[in-house]
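Okay, so here's just one chain, in structure tokens, the form predicted alone.
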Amino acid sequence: MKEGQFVGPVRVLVTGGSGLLGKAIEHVVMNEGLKREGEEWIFLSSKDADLVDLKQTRDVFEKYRPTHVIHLAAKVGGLFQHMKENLHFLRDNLRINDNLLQTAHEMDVVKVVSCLSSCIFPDKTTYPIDETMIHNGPPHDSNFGYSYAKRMIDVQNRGYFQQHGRHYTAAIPTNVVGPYDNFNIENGHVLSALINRTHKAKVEGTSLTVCGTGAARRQFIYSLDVGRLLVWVLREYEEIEPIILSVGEEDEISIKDAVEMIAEALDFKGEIKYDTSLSDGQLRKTASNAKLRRYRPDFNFTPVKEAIKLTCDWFLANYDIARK
């Protein structure tokens, strides 16, 4: 935390913490030397405390009485999963994001950091999208229950801010790829489900089949660049607005350039199939990282094809332990 900015113990809590961005911050912070001196860091899985609920929530924060807060918790699913059950991702969601603020209100939480995601912005807009443009109309149709409560969150900042002077923010990560995400190939990540998939077809010696037509472009980040990225957003970022963590616009690639990425990690020999009776979901949501490089111009990003390796030899060396 900046000098003068608090004094005292610092205990910081990740909710989420099992997660993908959970175990990235975690390794960051225990491996490579980013905690500090007199720095408590606690993360925290759905074991701990059902944060949907307002008690097991006041309960977990009484318990480890932290000063500092990181965000990651969420219902999340598959992109099949939340065209089924928009309104099961609104009303989970809404609640554990009110649950978790009030309470870091109430308990006298100094900063908290949310964490967004970028099926926010606008599904019909201009690109590259801004942290200006998140409310500039509905998002995407499939999943418009998990996207307009992550948008709260920035709405309830700007009112604890307003009302109470709270310094609570929140950032936006593009698709993340790394070790410890889910890797179930109906309700996984993209890349995850795609890199249990391929693995799979390899085993089985089948073709392998990609739903869509592999024309959907996205900017991939690696789980530790945001694990990083995120520890610096809660020490040095000080504004309520948002920021977008990503990679440049010129790294945006196609889900079929992701596939062959894969399938090289993998080497995975066989047929390559795009069932486009299956949507692709939003064709692009490129994103400016211009925010960002203004406050830290000279971070380096792992290329994601590098990062797609890395990904995909932890999965195949943590095979039995992965979620899939």
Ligand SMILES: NC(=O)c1ccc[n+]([C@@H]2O[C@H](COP(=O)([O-])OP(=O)(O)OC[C@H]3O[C@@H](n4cnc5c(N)ncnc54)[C@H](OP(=O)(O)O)[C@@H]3O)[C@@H](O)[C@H]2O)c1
Given for the second form:
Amino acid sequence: MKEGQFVGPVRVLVTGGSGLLGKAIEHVVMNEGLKREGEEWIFLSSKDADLVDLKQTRDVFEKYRPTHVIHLAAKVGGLFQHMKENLHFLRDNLRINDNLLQTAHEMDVVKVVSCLSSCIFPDKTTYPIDETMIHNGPPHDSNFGYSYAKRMIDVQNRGYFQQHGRHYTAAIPTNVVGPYDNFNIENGHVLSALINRTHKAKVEGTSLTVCGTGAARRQFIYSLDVGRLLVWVLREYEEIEPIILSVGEEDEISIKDAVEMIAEALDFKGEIKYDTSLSDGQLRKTASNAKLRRYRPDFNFTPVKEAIKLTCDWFLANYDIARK
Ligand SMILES: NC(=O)c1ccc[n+]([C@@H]2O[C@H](COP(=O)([O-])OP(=O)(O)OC[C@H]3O[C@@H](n4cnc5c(N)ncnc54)[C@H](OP(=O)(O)O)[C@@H]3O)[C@@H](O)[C@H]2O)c1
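Since the structure above is the form predicted alone, I would like to see how the form predicted together with the named molecule looks, so please show that one next.
Zooming out: every chain and molecule, the one shown earlier first.
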């Protein structure tokens, strides 16, 4: 259902509102004029409700009575944490998503947009990957728990539509970079962990060691771009099938390219070493943004170099509060 066709006061609940994407949505809604008159936006963190727990999920929905939900909350981690704890990632995310979607249905929420991730796509596949290919084979072994839990959101959305006519859908951002990410060296996302690592090497006057060969390739998207697109998905996108939110295939870069951009942004002049004994993760997962481009041919993506520079600047300016 298009939000415009919904009659009555709109209350949008954003789960995972304290994270990288939650903060990006908050920024674009509150500071870029995307908030419409009469709309209420509520941003939740795990402190408001642990969504693994059904009662807490129901209580927070009772409290705010949302009409629309952007569901970002997830147990997320870096490559090495996923490799160690696939079962935890599977069970917590299955519960979070089931609690969220069923409670939304019971409380008559008219639209839910959940976030999947490009790492849930089949490991052995043809490129570019598109939205029709999510279930076409096992995901990469390193994060199978998280991936299968995320894939089930798509299955659930189909079920809620078939059985109850619900317009619950999902967006699939590729690798996001931006302020408020987790910059933890062990558990952070690849670029943010690298930003922290590079900063540390600069401050300590050491060389920088990058995990893996640097050959893996990724499409990085700036968090505020994803925020703008998620608000559009909530308001305008009517399909149940997911939509990939990504820069074009031609904008994919290698980790080595990204490391050089970070070094430039942070003015790091030391030696850069690659520890080739460590895993690169999936070597590529190139995604097609053709569907997005059909809907939004004119959307202007922030160039990756600028996105990295803005993230580095934010990290330095907010070093004390940054998750690390
Ligand atoms: N970042 C990416 O590159 C990327 C790419 C594709 C898709 N995604 C998806 O986008 C969504 C948001 O990612 P993100 O990078 O913004 O994550 P993030 O920065 O790690 O934030 C995670 C959010 O989820 C909340 N959360 C975690 N466990 C929870 C629980 N048990 N109950 C309630 N809330 C809980 C956290 O709350 P606290 O702050 O209180 O811990 C936080 O607000 C996720 O679903 C992720 O899979 C992310």
